[in-house]
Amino acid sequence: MNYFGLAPLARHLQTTRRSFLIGATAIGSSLVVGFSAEADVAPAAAKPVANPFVGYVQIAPDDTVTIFSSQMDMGQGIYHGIATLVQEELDADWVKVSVIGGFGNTALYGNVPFGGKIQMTGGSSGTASSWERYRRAGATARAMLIAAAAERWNVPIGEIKAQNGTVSHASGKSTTYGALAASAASGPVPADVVLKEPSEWKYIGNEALPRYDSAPKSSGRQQYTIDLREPDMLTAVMIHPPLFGATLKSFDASKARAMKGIVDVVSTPRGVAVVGTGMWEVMQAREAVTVEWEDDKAEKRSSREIAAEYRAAADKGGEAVAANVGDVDAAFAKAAKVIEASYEFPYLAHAPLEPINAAVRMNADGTLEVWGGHQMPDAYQAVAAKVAGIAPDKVILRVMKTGGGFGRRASVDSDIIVEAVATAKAMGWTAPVKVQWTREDDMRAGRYRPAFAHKMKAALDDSGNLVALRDTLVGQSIAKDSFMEKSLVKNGVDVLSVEGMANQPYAIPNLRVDLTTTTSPVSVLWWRSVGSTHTAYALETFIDEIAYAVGKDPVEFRLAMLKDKPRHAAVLRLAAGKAGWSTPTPAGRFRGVAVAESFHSYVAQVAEISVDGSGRPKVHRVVCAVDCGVAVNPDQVRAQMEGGIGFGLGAILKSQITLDKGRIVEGNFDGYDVLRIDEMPSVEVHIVKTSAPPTGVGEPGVPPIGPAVANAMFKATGRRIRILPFANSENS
């Protein structure tokens, strides 16, 4: 999100183990290699649309290698990861490798863990989706190059080597990949290729492998959508309803249209767009537009009212059951001790550094180009076509790198795409248009992590064992009323709401998780690690509380209930050992621990904190252990753990979106506070060495950090933080 979490989507969509059909073609004098998923792909989905390339890897005569990524890069480094997979088998000249976003061919670019039925980036699934097919693409291209050289030189294939972009023979003959590309493209495609054994890996797992895209990013040459400047391109800003659920009634733009640099003011399905020659001009003109809204169905409650309603709903018990094991009621009836706790979590903004944007241009040939951070290309292509009134194969997506996303650029209603296409269409396609949201637009009219309440209850026996656990959750559904509802909402339960709790890892003989799904016009969306952002906090702080209540060490208490979960137990032991859990802390320091699985990756963290005179925590050190399967890029794994820890820390300590009579209070980083650089702790990341297939790391670093710090706070102060963020006045 990116990221955002779609592990449940993967589980619900995937029906078969997928195999791949290999293919290759020539584009000009280039060799292009690609695959399509063999199973469960409808013929219509398999047909490429508006895609100038049909493949994963293209080798051009000038020796450049272009990789077409099925995943979009929002800073998580998936382009680098996919390049590494191809390079491991292809062994091209690394400095001549580049990656761009592919689109328009679900059979080719569909997300494999999600069943291959939709192209999207999310759920920390990028590496898992790419692991086999991109390695096979590289191996196939290399085999075809070697075969072409063998035929040209009339020597056995087994005598030829291919490495660093060069094909050579012991006789002294050699040539480059590019020089062989055309002839290789006309040769037969191998029915199968043998991938390297792990002992042969040169790039996968290489600690010293430089990022292929380091140069443009470090020099400022990397272009993002916010930087886009096409000839004659106009800029637009939006006027959104001040209340969620309000709709446009009328507007008067006469003053704005008379201002310098303003080209037009038009209505869209989501508000009013002010269009002009530059960002400053349209921002000034926006203030001169008078808008009347219809707000009869709008959200008009304040955050305190919503929280009170959530608490009352939690007291009644959930309306739908997400998990039910054993006999919870009977276990509570004969419990030696019962512990209860309630938790409240606010709405949270994604707040990416680059606010939401998209640009469109209608070309003379009837094709529509759409630039942006296309996290869900299939959906965005279809929506753009519908709004424009053209066929999907006329929509060309320009997949841009983005300055962060955290799930925000995977909007199920394609919000920014609708606005950009509708604005250009309303102007008669007279010029290219870029719609750019400001920070305040994104804070006050964006998409949020849903607010949630938990009411938890534990039953203990005479020996202090946890024999029953119940959690009632109350909050909005992300998937409801979206095109993903059919896959993600089962028997009234949105799996995104309860992930991390309904599938909690501890051996508890009696478990009940139930859910009340609320409704509100406030728009919600997956936020980095989705349901686990609140379920991991509630579960891990509650487990910690139980451990202390029965006088047991929090690590040992957890391990005793993780005997059937070896990967959870392994990261917990590793983090605790590296943090010196069993040794005394320095004076004034306190430790807390948490472990969580999200998106099939396992992370444990130990936080070491101090508390100042006003009761505010300072996080000094975090020791993190992660099991994400094979670490394709170890440095990237560490970077994502570090980033997730910083992201999660800001959220639990300070961040919140609040409503005052339906209006969002926070508008920028002066109100929506995030972690500052001087607050970032020292982070140690320890990666479990394993041969298991790779999973994801973009999101799993987030869930454990909140409860680890909260548990350390209890050690320091004796207080349990149950209302987030920590800075909330209720905690003072």
Given for the second form:
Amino acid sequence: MNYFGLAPLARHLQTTRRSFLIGATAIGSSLVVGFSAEADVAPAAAKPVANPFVGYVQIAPDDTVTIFSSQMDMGQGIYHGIATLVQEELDADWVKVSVIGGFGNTALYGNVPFGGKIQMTGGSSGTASSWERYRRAGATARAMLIAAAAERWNVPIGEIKAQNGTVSHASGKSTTYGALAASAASGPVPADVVLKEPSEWKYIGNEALPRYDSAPKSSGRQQYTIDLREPDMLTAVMIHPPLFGATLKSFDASKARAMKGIVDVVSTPRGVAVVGTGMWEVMQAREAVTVEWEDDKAEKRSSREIAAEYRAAADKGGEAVAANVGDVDAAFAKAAKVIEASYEFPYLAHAPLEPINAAVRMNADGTLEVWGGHQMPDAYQAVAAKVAGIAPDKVILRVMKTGGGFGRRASVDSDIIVEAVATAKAMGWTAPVKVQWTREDDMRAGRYRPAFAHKMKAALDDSGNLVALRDTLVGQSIAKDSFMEKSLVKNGVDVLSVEGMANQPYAIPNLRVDLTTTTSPVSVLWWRSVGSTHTAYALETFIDEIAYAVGKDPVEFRLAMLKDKPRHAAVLRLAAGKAGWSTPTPAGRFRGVAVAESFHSYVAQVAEISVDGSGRPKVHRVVCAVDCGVAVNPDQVRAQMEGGIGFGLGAILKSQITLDKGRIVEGNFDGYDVLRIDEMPSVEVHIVKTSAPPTGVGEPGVPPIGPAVANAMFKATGRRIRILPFANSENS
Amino acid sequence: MRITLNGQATDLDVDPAKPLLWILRDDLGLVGTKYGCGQALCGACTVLVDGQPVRACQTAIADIVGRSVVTIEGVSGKVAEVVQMTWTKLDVPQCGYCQSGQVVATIALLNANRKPTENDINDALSGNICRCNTYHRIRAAVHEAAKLLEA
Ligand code: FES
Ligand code: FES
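Taking the form predicted alone as the starting point, write out the structure of the form predicted together with its partner chain.
And the full complex, kicking off with our chain again.
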């Protein structure tokens, strides 16, 4: 399946080389290199854009190298990845390299796998999008530095070396990149540059390259949006509607206004903002505001009712068809054996450890600065401009590193941006304002992984072959009613609802996947690995169930149906082999396996568990095999697999957001339980060596862990867990 | 009200009920100590009070008058150095947001116990949530730091 249904990656990687145009410019005495992604767009330097001084790479006279990233870093390490790509070709002094977020120029920063039309971090596409672009940026800058040195020293280009931030010639002449930056910037831009061959790589694939931001992040020095302390900046907390779909009728803030440290209480399109000098002050004052809400159209159901409705809808069959291969009805009519299973998945909160926030300041020159985890800069710039009533090119985005994200900071309605800009505007732009959600706000303000139901059915022939598979899915659409609808919803099917199932990998002659899209004011969003959070669980536990039903080994059963899927098969074999799948498990331990492709990366995992006296699993060890194309930073690939496994494991074991007459029950980490260190298994990651173009790793570690553990649970207890999380009371 | 903060006598004229977390962050500008839950459920705000790990979000300033508070900005000494070096060497952080709390809690653990077992680590750190789930590396880094301190 394509990234979000947009242009296929492979085609892009073939054409990007030809269609890149190069631009370079001098800013002061710095060299700035940028490209435009489309051949019909003028080079960045020549085009008047919101931020003409933003390119890809800037080399300053003091030898510092600043890379402008098209991707935001929420911890997945893409800044490090992009720095590695630039460094591979530029060969600067690594300790002088830093990365900041670029914005305001879709031609420069458009996400390549998304067709270059939107700047967005998502779909685990950051490395794929950057692979050509940032290596070429580094190579172009280096070529221009060498050309400048050749001219200055009057020696042939071919005799000049440039490495580790220094340009040198055999005659003994030597100078730094920074010293050449100004003259390089005024020289001609090479029409094309030759990138290094893989055999020449020093940084790509280098295990020893230290992540450039580990030290500040180990000493409390990394700055996040919550840490902003601009002069006179005020802090605000929101009062959101208590029910989804409720709207503000009126509020009385007279008591709150009189409290110490409170500056103002204002209404915004998304609720009431309590503004003051500090977080403690505004949190207390918030309790003193009384609000009346209009809740006629609000969601008032409870989770149990919603689940019952989903079950009934699943029994009826889906309203829209996502996949239809062969003749499923005929195959079921002839089946020797039919197996059925229904699954229920709860809403899930992303709960990044830094709760959602943004800060704004209207400057004297009419520009509006907006700080935050800008995962969709184009959209946020446009929305900020609209709410402020100014032109988009007056909005300066300050892209902050964030304390996690997991999808939450790419909000299709720009929720926190609207709140921050509207609050500052309602105060007449009298002060810079930071809107900071509390943990409770974060848990209860929506944008959840949608709840889903699956009803699966398999037809087997006499010899135990899987001849037909049906799945009916029921759940809310993420893309519907958003600006993404046109590209993501096809024939009534949101590709994000069915990804991982409609394109399931097994050779099954008859397949039908259909979908009923439900609606609710409860807002939903992509949550690390999106549709595959539930489709991989349903598919991979069901396939396992069928394997046991026909008396086949779960690995062999899968491999027999993966003959045309060499990358799935290879990671499955690798994980099984490294986990000792065919050897006996230690006493009291049980193994389960799962494999899934998501975002063009292939991951298989074998989980080894034991079960305690009260029937709860303990996951001891996970062996993970991943094929993500070229591993730009192998250690970061490993880190993302480890993190994805923990993230997915916590969710399937313990996490759920539930509604009680429309109200969200869970408010903090007591109700919304997440994985903790004592529950983290030891993880072994094996990376497939390949020359395939790089794909993502931020999300693909998540999908297989749930079904791998559930399959091990079956081995241990004979029970199939079909209502998630495992801790759901209906399982006990 | 006076406390010793990172070695310096510090006088505070604030609401006695105000949590240490917001005094550090909003009044004193020491933003290395993080807010994650406000309810002593996540450990992001862990600081040392007289050497013991404490959740600053649930510590009213009135309750620690006269005591010595050390935040991530003020940790020092051999154990702190080794822990931070190990964290960097193993590239533990992902987003990094929980790591002030993890590092401070680990320093407290290793100050008290130079050879922590798996269970000791679980006991000391299970109150510190990492939503990026860097737990695997945190565990490895604690063991590595303990090994280096022994040498
Ligand atoms: S913020 Fe104090 S424990 Fe979470
Ligand atoms: S590193 Fe992100 S929360 Fe721990």
